[in-house]
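Given next, in structure tokens, is a single chain: the form predicted on its own.
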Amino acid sequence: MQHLGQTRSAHFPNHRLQTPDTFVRAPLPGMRNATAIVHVSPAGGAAFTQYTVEFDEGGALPPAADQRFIYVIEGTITVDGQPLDQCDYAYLPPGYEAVVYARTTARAAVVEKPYRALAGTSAPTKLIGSESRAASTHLNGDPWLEVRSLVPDDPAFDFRVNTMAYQPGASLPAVEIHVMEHGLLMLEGGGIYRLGDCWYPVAAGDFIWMSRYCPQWFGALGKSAAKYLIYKDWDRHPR
């Protein structure tokens, strides 16, 4: 509920803070028994877009032109009839004629951009993945902050997608400042997140856009561990 129009969102030009309390829920073209929350797209500056689906049982998510990466927050979805419960994910390539599907009630993180290709290497294949499957490693060797890759270390992908788990108490090493343009999702608990020269309280189901060289600070807050899923470019020369 809103109280006398206020709200933790925060819009700049180098970030956006996103909170549920502010989400507008609209379908996209081919949607069926399912609406998006779109979080940011070129149209607010992006070189990618982000958008969370909430599908009701049977609904479905037509084929994207461009390459699409999918990770279940809740529920079971299905591509090519292979069901992809909470934490699975997949990628597929540009123009890859599946129609995701939701056997369940379901929510998804989806992130869609143009493929940039890379003389020298192949085009991905599609993947399915789990993140309890994925290798995890720990940020700088500190054993409260565990990184878990979700896409291969693979230059054929311009793109990576990671969960990064931060036990209470723990942070980033040092402000970042750097050419990579991120997505990310609180998935779990909350902290204090620095964004160019703001310091924003962040709990899960916010959304952070940050533009490239945004200053950038997170540090873990509460009793439980906070988790989050980040987008980055990668492997591709900036241009």
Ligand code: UGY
The other form holds:
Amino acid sequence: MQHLGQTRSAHFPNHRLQTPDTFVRAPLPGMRNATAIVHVSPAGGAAFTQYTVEFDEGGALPPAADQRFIYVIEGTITVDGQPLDQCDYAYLPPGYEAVVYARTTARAAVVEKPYRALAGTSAPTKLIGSESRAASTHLNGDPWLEVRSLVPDDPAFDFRVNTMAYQPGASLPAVEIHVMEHGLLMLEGGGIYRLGDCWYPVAAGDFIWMSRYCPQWFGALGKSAAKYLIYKDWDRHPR
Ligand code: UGY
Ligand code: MN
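Rather than the form predicted on its own that you just supplied, could I have the structure of the form predicted together with this ligand?
Next comes the full complex, and the chain you just saw is listed first.
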């Protein structure tokens, strides 16, 4: 609780840092025994929507009109009756009729986005996965920076969601400026995030939106690894 009007949260045209003290919870239509913290949406300048769902035991999320990616942060949920535990995830194509239930109190990160078809590829189908089994690489060969690709490297998908785990002291090799936008949820640890011309201390629980071309850089601090979940649009012409 902040009593003196202070927060690390910040809001600029090219980025937003949302820290847990500024989260406002409200259920989205059709949710039962669950509530949402909407981090970013087209109403806030992004081409996608990202929110965190907080479920009570037995809570439910209704089907979405758009394609949906769900990553379990805590607890156990089910998709079509199939259990997903912490660090498991699901991709559901647009209009997929699954209801998502919570077996326990749970939290999940959700990304929704209108699907952009690509000539010559068929639209992706439902996918269930687990972060520990996802393809892993080291960014630029840096053994201290591990990237796991939760969405398959297949042009049928018009976005990617990765986890990036930085050992303490590891950093992005350079400031990035690119056409893709990002939704980022800090899952573990912390460090310093450069966004535009600002440098922010960030920690597990924080959310960051980066607009297209927002200068960005991260360095991990502390005595344990920093890890984040990061969305980006991908594999489509940026017309
Ligand atoms: O995939 C990315 O663009 C990633 N390296 N960006 C980031 O971590 N801010
Ligand atoms: Mn990036």
